[in-house]
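Only one chain is shown below, in structure tokens, and it's the form predicted on its own.
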Amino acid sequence: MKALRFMLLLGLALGAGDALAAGPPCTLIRGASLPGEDGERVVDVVVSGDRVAEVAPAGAATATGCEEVDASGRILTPGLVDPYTQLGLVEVSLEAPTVDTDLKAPFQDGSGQIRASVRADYAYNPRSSLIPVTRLEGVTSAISVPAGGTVSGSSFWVDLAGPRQADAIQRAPLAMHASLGARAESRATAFQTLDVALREALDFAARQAAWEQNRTPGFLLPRLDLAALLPVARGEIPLVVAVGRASDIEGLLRMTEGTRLRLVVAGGAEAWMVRDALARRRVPVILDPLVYGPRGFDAVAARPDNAVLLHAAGVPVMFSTFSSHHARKLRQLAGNAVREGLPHQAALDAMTRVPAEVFGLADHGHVAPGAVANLVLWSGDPLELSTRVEGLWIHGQRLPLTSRQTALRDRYRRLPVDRTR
């Protein structure tokens, strides 16, 4: 009982301890190796407030009054981003009161397939015990995604620090999420459901005034869902579609040809088979490089060099663990893509710059003046399993490298000796 009480209190304490406390007015990270397209540079990085203020050749920065960090011999990168998680929405997967991903609501269409108006960000828990665990592996940002239905609802971008939703949530709604592929009913039914929803959203915008005056027929979908889908149909926010089979990706591209939709494919187990079509439309793909070999009828042709082939064709590639509890393993996935032939910098970009660009957070994902100071200092190559995080900053504040797991490790690593025996 005492151990259980300790664990519960520890989880609460660590969750509440993520506040971005006032730190030094600036930080000078001196002599770090900064990877880039042209190779590594040794630089000094000055952080002022929550932003990167300067990136200068090593020894050239002259900021005074700053906390200095000796980064010689270590690698500095932007914080990693997992673009398809359920962080902050799931705590214990098998404990229903801690799972807030299924956004079905009573006022939606009767089938519950269109859930566009329900926003997952209102349920985000910034005190989740999974967040410090994830940060310890260099992940500083995540996109939390709802589940269920054909249109699941909207996701949101969080930076993984701060005790309040207002501290962590950087943009909401960020993207609308849909799911196609294998299901109980026909695949064609799912395609039609999504197509009709998007068409009705545009029709609603054109006829809204007449509809409000009862001068035009009603719509198949509730007004709130149509209003939520309108920015998607107009191309103002991305539509992320979970789909794996090559033929389903082809159907999605054909169905949306000529529209203003900003498509993103999530999963994409067989995306390599239609890489030229994806490249022509500049459709990014979020994938797990460890999904290969037959894993069902939506991944019969999945192969380990999926990311390599997509990147070579010009498709923007991102990596995700598609998990909440295992988001911390993101860099391991990238390392496996490099093993298959993906350029090292492309793998880093897939976890930093690319998701920031795709989802419209241009001030994230890179180390440059004006960028948000989400930074990670590594003991070596971030894609090597033996590499450790030695320093981590979110919004310019250095965070302790602790979590519930490290606290439990420290508590029980030395067991008391029973001297009565």
The other form holds:
Amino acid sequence: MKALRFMLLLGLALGAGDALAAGPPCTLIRGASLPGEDGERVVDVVVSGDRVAEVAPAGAATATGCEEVDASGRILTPGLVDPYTQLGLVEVSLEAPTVDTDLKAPFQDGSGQIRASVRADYAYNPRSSLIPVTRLEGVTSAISVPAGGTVSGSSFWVDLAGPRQADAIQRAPLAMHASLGARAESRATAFQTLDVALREALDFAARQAAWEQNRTPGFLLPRLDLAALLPVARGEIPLVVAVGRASDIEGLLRMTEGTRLRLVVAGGAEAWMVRDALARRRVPVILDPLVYGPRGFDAVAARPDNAVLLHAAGVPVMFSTFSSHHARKLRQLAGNAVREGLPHQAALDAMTRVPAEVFGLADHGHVAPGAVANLVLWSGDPLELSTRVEGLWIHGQRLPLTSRQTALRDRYRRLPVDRTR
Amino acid sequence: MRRTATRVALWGAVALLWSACATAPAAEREGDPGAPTALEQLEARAHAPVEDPDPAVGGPFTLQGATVMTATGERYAPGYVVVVDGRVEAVGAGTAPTPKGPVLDVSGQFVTPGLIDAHSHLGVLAEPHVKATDEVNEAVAPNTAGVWAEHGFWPQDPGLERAARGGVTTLLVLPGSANLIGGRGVTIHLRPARGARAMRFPGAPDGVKMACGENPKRVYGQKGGPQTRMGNVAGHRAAFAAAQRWLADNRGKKPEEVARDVKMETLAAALEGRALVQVHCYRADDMLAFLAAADEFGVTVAAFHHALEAYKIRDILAARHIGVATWADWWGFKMELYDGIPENLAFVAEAGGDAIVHSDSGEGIQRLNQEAAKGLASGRAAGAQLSDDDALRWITVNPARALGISDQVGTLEVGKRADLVVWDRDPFSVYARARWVYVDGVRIIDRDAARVPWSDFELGQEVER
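Beyond the form predicted on its own, can we have the form predicted in complex with the partner chain?
Next comes the full complex, and the chain you just saw is listed first.
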């Protein structure tokens, strides 16, 4: 870490309590390489409070009195975003009391297939040991997603900021989640469930007043679910559909033709086969480039260059580990997509700019004045396996590069065990 | 570039049994100390080939100009490899003094030994994952020592070709970990054939899969036990004790007099060291408990698999030369994985232990090089002094040793099988791809050529571009 020299300049010799009261200090990150559409620029980045205040050519930053970080020879990127995780909803996957992804609840339709009204964010545990572990690999934001049923409930966007829900949760509900594909019954039933639920939400909006006066028949779905689905049907929040088989994606596109839905495909093992249709409808795809092989009959045509073909066709691409404990592998996924032919910048965008745009968090996913200061300083190419995170800021706060795992590492660094650590 | 193989390769299973005599009890060798014991003769019958393995071997050819990473500590940049009759005839720095066959210019590229996965379920948990292809756990009783992964191995698993495209040339296919004793594993040499037996690595001993910790007690907790870790260890000890008795009862008999018992034959092979014990175990204390039971009955552990807490007991594992087969960064999906750290591989290696990157995954087996690279980076960041060659050993010679085949593969050395990979760049880069993959000098993967799927399953599927 000798390249990262900290120079405490005037005015910042405050105690911890004072610092808290004064808000985060301003930070000047000097001489970082900032990748972008037009190649890398060497810049100074000023962070003030929780935002980026200035991005200037190296040496040209005007801020004074900031804590300075020498970032020369280092790469600076926005914090990475995994848009489909269970972070903060799972601690140990096989220990049921630590798993909070299933939103089946009493106040919803009896089949358990529609859980639209339940929000996952109240279950979010910002003190989960997974969060620092994930952060150490440069992931600063995640969307945490419920599972189960055909309509699984709503997700939320978190910045992996610290121990308070209020600091971490950026938007909830963020998006509605559904799944199509193989199930006990015909997969056709899931299409109908989703279709009816979304149509009835609009119908509900149109007939609610009459219904409250008993002048019109009731609804198939509980009112709570209809209310939760209304912003989805109106295109106010995205509908993320977990679906892999090409024909299921086609079915989804056919079924929703002419609607105002903001569709996002998650999984999309065979999405490359219907890339032109996805591009026409501007439907983004969240995928895992590491999954390769006909792992089931919904993925017979899975191929490693899925992201490459989708991107070339104009489909916005994002990457996800679809995981909790593996979310830290995100940049390895991107590296593999580049290996298969995806442009390097597109791979970085897929983990930063694209999820911010698709999910409507305009102040995330880029390094520019006014953006939330979620920043990662890398020792080299962020996608390369030998590269390490050397600096990490979330909401302008520099976070220590520690986790429960680094504590174990330090305790067992030498044997016999050092019980003082 | 194909030549007919030696009979040794053809009759590898038989050769194994003869070579294994050294470890069998001397008391049975009265008269002819080199003769196989009755149990060894029975094993030979059980392993006899039906389909002859492909006799073709590759060479002569010469790879010239690449960075040659040998996994012996030597790195030649640039260097050469000469392959003749499926074997490495020469390897060294600079230009090959006596090249044989066509000289292939691979300047700027990298050559490594073929990668070896010490823990796979390809073929027994085959793609497509449907009920009918799930052969991994005979979860009907906690001790199913009599089952063999080979007998459930589907050679048409499309994952096998994917593994080869990732540079893998050999893999140990194991039964799952539901059972205390899950059955025999089979070492597969990646040369496509119509049945598992013809794909057996010539001369490789069988593995015996055992498991400790959460899985057996979860699977059998409501089905008669074991219900606890206490029950797990009692189950292992009871099985070892019974096998000892059976061995004593059947020693010195003629093959036709042996009281045939397929469970006991597997356990006896494990006790006598003719089959290698591969133990699924995560926690440090679980590994120590297993070792106590193993010591009691004279059982040698070849490797602990998954072994997320190996770093806590790396001194003990290194002193005993027990392999540590693990991932770079998996953790947390069960309680016994809660203390996993990404420095595990590096700390084990630094302590002189046999660190091994395994996959246990159809995805991970396609990227063993990337997993090793991650483990190396984590270790170096923590101050471990490790070379690239050290990390290469995690995916080559160290698993070869755990599988009992390091005399044949795992390094680029004269006389070894020409199982090798030509990478388009440094194999520890995320961008690296295996361009050519050779087994016995035969090019099984060629990225320069149009792909024809290995698996019959993939033929004729409606998969247009």
